[in-house]
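The chain below stands alone and is given as structure tokens, in the form predicted alone.
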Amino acid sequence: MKVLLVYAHPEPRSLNGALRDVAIKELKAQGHEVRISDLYADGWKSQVDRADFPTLAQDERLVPAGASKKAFETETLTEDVKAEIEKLLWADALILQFPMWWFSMPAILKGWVDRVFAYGFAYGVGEHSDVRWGDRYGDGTLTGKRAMLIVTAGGWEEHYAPRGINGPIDDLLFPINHGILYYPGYNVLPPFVVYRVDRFDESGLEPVAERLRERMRTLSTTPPIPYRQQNAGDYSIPSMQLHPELGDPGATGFALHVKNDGGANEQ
């Protein structure tokens, strides 16, 4: 396989840095061939604005979105855009790799989703019509390609359980797992977690490391998570409401958007 590492840690020498040092390794042992986009290294613009669409008018009004499907569809989109999107073509997986931060990712991380999934490419993809509502959650520009997380929190796994006060782990990454590398199409895998990181030592790395390897060992077969896909017959358009017979009757929220739920008339 050809493996795509996005990284977004400040510290070369912190724990995320032996991880992913960790990961390319063991990726190459197996074959897979690695490249890595290490945002902070690399000096990442973050913030989409004028400058990422040098041929708008200066006395033309920003919209982002707008802006970014003309560039796209013109071949406009600054270079290092254009590098990071053959990347994203390039490889049959890619690994996000960040602390979690303010229970999301780090601002620069968020940053190049905001910039490198550009209209066109990433979202706005496919037909509108009464039985399709474009080509995202399950289908898309990425489909049929894998990804997911290597992420590392500061909080106790009990924090993270779903009873825990920080709220369950897969509702707080579901806004990335599903929001941003499901819509476009990727098979997503369980995210990659390591707890309690502020209080580790050299002892605690180890036993996480031979998990993370057994990961990256799998990541060609490891199932991904079972979310429904938008087109495939579970969802009325276009209104985009699960069908009331499926999923627990009454429940809401994020786990209705994962098959096999526990819904008395799931199949």
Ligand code: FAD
Given for the second form:
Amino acid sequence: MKVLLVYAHPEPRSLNGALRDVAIKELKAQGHEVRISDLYADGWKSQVDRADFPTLAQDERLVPAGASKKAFETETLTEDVKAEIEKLLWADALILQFPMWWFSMPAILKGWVDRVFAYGFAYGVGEHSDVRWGDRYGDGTLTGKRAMLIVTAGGWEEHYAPRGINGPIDDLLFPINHGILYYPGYNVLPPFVVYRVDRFDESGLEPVAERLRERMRTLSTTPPIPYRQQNAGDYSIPSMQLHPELGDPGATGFALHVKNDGGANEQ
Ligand code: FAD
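Taking the form predicted alone as the starting point, write out the structure of the form predicted in complex with flavin-adenine dinucleotide (FAD).
Time for the whole complex; same chain goes first.
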């Protein structure tokens, strides 16, 4: 497989840096081709602004989604964004690696998503009508490819358990896994999360590294999270409500959008 690893940590000698090297080494040992986007090292520009749309007239109001659409259609996205899109189209699998900062990804990585997941590429794809609400959540430009997160967190695993004070890790990562990765079509694998990392030392690394190597060895075979597909009949269009007979009675929230029959829906 071809694998793109997008790495968002400012320090190569960090724990994240060590885990990145473990992942890359194992992927290469398995015969995969690997490319890396090292966002801090590359000086990635994280904010969306006028500089992203050089063809926009100086006096024209900047409407980010509209400008993104036009730039994608006319192939006038900036070179840094075009290079990332080329990598995403090249890769069979995408890995996003980051330390959890304020219960989410570092701003530089969010900015990578904001700029690279352009209108017409990652959203605004396909027919939008009374009967179809675009190609997303199971369909889209990146359908058939795999994606997963590698995340380190200072908090304990119990703090992220179903009754833990931070909220369940699957809920916290849902906006990334479902909203960012599943939306444009990726089959999203369960995340690799390392907890309580601030107390980490040399003796702690090897067991975690081995778990990570195993995830890299099974990157092409691990079943994806069985999110419901928008265009497979589970939702009313255009209200986008899950049909009332689906999901556990009384259930609300993110878990509703994961099939509870356990069936994977890989495309
Ligand atoms: P490092 O700081 O590089 O290392 C962590 C530990 O591992 C250190 O003890 C270090 O000595 C050791 N280590 C480093 N490299 C190696 C190696 N090669 N071998 C063995 N040991 C090594 N946590 C949460 O749970 N939730 C949050 O919302 C959250 N928000 C945060 C917000 C901010 C702004 C910051 C700075 C931190 C936050 N944290 C949070 C904690 C954060 O998730 C961790 O600090 C981070 O994941 C640690 O990863 P690192 O790569 O920076 O580790």
